[in-house]
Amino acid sequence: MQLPAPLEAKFNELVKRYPRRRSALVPMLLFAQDQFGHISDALIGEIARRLDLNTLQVTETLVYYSMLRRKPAGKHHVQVCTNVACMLRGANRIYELVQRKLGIGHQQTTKDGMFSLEEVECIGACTGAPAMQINYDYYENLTPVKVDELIDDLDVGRRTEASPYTAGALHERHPAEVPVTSRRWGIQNSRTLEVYRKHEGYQALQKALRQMTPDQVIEEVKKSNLRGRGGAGFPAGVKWSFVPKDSPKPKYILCNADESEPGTCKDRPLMEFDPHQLIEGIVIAGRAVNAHLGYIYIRGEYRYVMDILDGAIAEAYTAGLLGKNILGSGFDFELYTHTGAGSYECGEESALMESLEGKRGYPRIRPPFPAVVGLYGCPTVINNVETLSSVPSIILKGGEWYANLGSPKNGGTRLFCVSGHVRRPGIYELPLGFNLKRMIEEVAGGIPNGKKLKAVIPGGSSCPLLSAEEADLPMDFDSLAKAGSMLGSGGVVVIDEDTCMVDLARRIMHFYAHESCGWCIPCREGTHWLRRMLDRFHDGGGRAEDIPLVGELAKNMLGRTFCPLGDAAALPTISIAKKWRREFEQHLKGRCPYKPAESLVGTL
């Protein structure tokens, strides 16, 4: 099969990035789809030939990822997010409007081939809700009028302007904020090497390479009390120390940029506005564990961010900050981006490694853990974007300085994505231990229209919910655990008194049922049955015996799956069924006592 020259060059370049050719499979499929609109049988055969695979191996991987298509989409592929943060701000109305406007439904295409439509899960634009993507372009803070005009412009071929910056990330600083990882946001050309170096850029790397031993780097990160910002909260320095020093195998650094937890959108601006900070943190991590190759695994929806990172990586190579003999230190490190193609499961570290190896993103049985047996069976450090972006400041200013910014055993600051029913949705960098009630009322401006707080999702949709009475507490890992919830990924979703909690539980379960990889029976069957039961309950077909059964089904998933997705689906469901049981009982009368979420845009 003859490929266009740019795609041919890209395929050749991709194959050279990996120790094993199959790792190029998912990126090759996505780049081919970008070129041709879908993955044809001929493309499957061509990619299989180039990677020494058979067509079955390519196909069984292809069908796992939600962004990969076997049939053509429209010229403008409209993807409307209706997940929790967007739902609370009127996404269902937006989706209904687009359906009427285009005259098509979910996964359908207009007769002229101009538009296709898809209702999608979280796209990482929670603080800019309601939001949608058209192809890879983001459109945030939507209103019915904006959507109507946008589709009309596209229909007649007029150029449309996508959201140029991540909505909610650039805002006037609140006095309570302590900018560390976000301190360069808003500076003109902050993503360039020239600007980064003017603001302390790569000074930490120089210190780590010339003034510190690898063990000293690890000890400084331990001293900082930096805990993983991806959700688990495991101490980063301790994780690094698990990598065996005497292993004869190569070691790898993986940056988990597969930000897919509903309510969370902080890693996107970290990469968009300050990519060199992330690169510097990755190289320092490589120095600490004697790794010489790293990959940044980026969710497929963040395609424009990958282009920004690739540009920054090229700058770093040209300046001698990546590659051979970095800064004359004798230390070598190679770094590449790697694209996912739509799978929440790939945010779990072992599934991420499977995906990077060119396979379905199924979780691995543990032990062994990645620090000993990880990517390609070699020692591997996997950290989230925010975690690695915090490392340069820690090395430059000291672990003790960073630790003192937060609360005991919870060092530093945290990027909190505050979305839902607040006047000022946004990404705010606050000290760990900052009070949740203050965050909602003072930092995010409180709840509009005189409404009262009903509930809070404190760390992304996988966390048990807090009631309004429980919201007066410090936002750190230990305090949330004591309260029976989790700090998670920092996605704070605020829910007002007019929200139906049964509907919220239903929407959360739709997400986890959609994203379950199907590997574990309790998760595959449990999420499916709970989704059907909650749909029926909210539609007026609930029975009294269903109420305890919701909690019982959810508990049957806890601790019975290879990865935490089963727990992620169960924990919020259990908390909602327990704390808002009365609302389930009200639905037994045959109808929902609450109105659907109305758009707040224009009323704040």
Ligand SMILES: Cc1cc2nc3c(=O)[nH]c(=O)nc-3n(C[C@H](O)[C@H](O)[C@H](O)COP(=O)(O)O)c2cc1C
Contents of the next structure:
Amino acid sequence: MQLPAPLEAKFNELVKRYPRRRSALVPMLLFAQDQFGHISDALIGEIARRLDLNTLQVTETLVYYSMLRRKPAGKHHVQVCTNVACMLRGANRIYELVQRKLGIGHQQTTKDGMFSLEEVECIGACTGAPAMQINYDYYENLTPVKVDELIDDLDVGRRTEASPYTAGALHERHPAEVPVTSRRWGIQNSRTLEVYRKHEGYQALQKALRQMTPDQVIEEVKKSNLRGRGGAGFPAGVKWSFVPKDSPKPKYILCNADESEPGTCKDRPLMEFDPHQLIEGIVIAGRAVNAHLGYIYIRGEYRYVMDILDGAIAEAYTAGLLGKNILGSGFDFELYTHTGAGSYECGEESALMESLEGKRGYPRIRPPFPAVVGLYGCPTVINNVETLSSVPSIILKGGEWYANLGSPKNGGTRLFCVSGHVRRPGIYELPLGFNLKRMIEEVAGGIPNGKKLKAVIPGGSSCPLLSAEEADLPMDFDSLAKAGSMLGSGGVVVIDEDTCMVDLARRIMHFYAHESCGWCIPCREGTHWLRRMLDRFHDGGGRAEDIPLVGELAKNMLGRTFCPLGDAAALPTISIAKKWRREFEQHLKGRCPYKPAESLVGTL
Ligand SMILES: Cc1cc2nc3c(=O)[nH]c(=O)nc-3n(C[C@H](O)[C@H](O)[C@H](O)COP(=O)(O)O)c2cc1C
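Can you swap the form predicted on its own for the form predicted in complex with the ligand?
So here's everything in the complex, that chain up top.
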């Protein structure tokens, strides 16, 4: 099959990035789709031939990823997010409007081929909610009027500019903020090497390579009490120290930029505004564990962010900050981006590695843990974008300095993405241990329209919800665990008194049912049973005996799956069924007594 020259060049470059060719499969499929609009049989055959696979291997992989299509989409592929943060700010109304305006529904295309439509899961724009993507462009803070105009403009070829940057990230700093990883946001051209260098850029790498041994680097990170920002909060330095020093195998650094946890959208601006900080953190991690190759696994929807990262990586190579003999130290490190193609499960570390190996994102059984048996069966450190972006400051200013910014055993600051019913949704960098009530009321401006707080999702939709009475607590890993919830990935979703908690539970379960990879039966079946039961309840068909059953079913999923996605689906559901039981009872009388949310944008 003859390919257009740019795609041919891209394919040739992609296969060189990996020790095993199959790893190029998902990126090749996505880039091919970008060129041809969908993945035809001929393309499958061509890609299989190039990767020494059979067509079945390619097909079974591609059908796993929600962004990959076997049929053409419209010229403008409209993807409306209706996940929790967007839903709370009127996304369902936006979605209805788009359907009416285009005269099509989910996964349909207009007759003239101009538009296709999809209701999608969280796209990482929670603080700019309600939001949608058209092709790869983001449109945030939507109102019905804006959407109406946008579609008209696209229809007649009068293009409206997409949001130029992560809408929820750049705001006036609140005095309580302590900017560390976000300190260069808002500086002009912050993503360039020149500006990064003017603001202490690559000094930490210089220090790690010239003045410190790998063990000293690990010790410094241990001292900082930096805990993983991807969700589980495992101490980063301890994780690095698990990598066996005497292993003859190659070692890898993986940066988890899959950012798909609903409510979470902070890795996007970290990469968008300060890609060199992340690159520097990754190279330092490589130096600490003697790894010489790394990948940034980035969710497919973040295409423009990947382009920014690729640009920064190219700059770093040219300046001798990546590649052979970095800064004349004798240390070599190669770094590449790797695109996902639509799968929340691929953010789970073992599924991410499967995906990077060119397969379906199914989780692996553990132990062994990635630090010992990871990518291609070799020792691998996998850390979140924010975790790795914190490393340069720690090395430069010292672990103790960083630890002292936070609370005991919870070092430093973190980026809290405050979304939902607040006056000033945004990404705020606050010390760990900052009070949640203050975060909502003072930092994010409180709840609009004189409403009262009903509930908070404290760290992304996988966390048990807190009631208003429970929200007066320090936001650190240990305090949240003590309160029966989790700090998770920093996605703080604020919910006001008018919100229907059954509807919220229903929407959350739709997400997990959609994203369950299907590998483990309790998760695959449990999420769908619960989704159907919650739908029925919300639509007025609930039965009294279903109320305890919701909690029971969810409890039966806990701890019974290879990866924590089953727990992630169960935990918020259990908390809602227990704490807001009364709302389930209200639904027994008929249809939902609460009004669906309107767009809040421009009304505050
Ligand atoms: C279903 C599921 C999805 C996850 N998604 C992400 C993600 O998008 N980004 C991320 O950094 N961690 C995610 N994690 C956590 C990772 O498995 C892993 O703990 C993390 O990358 C480790 O990095 P850290 O120690 O720096 O947090 C997810 C976990 C699960 C169970």
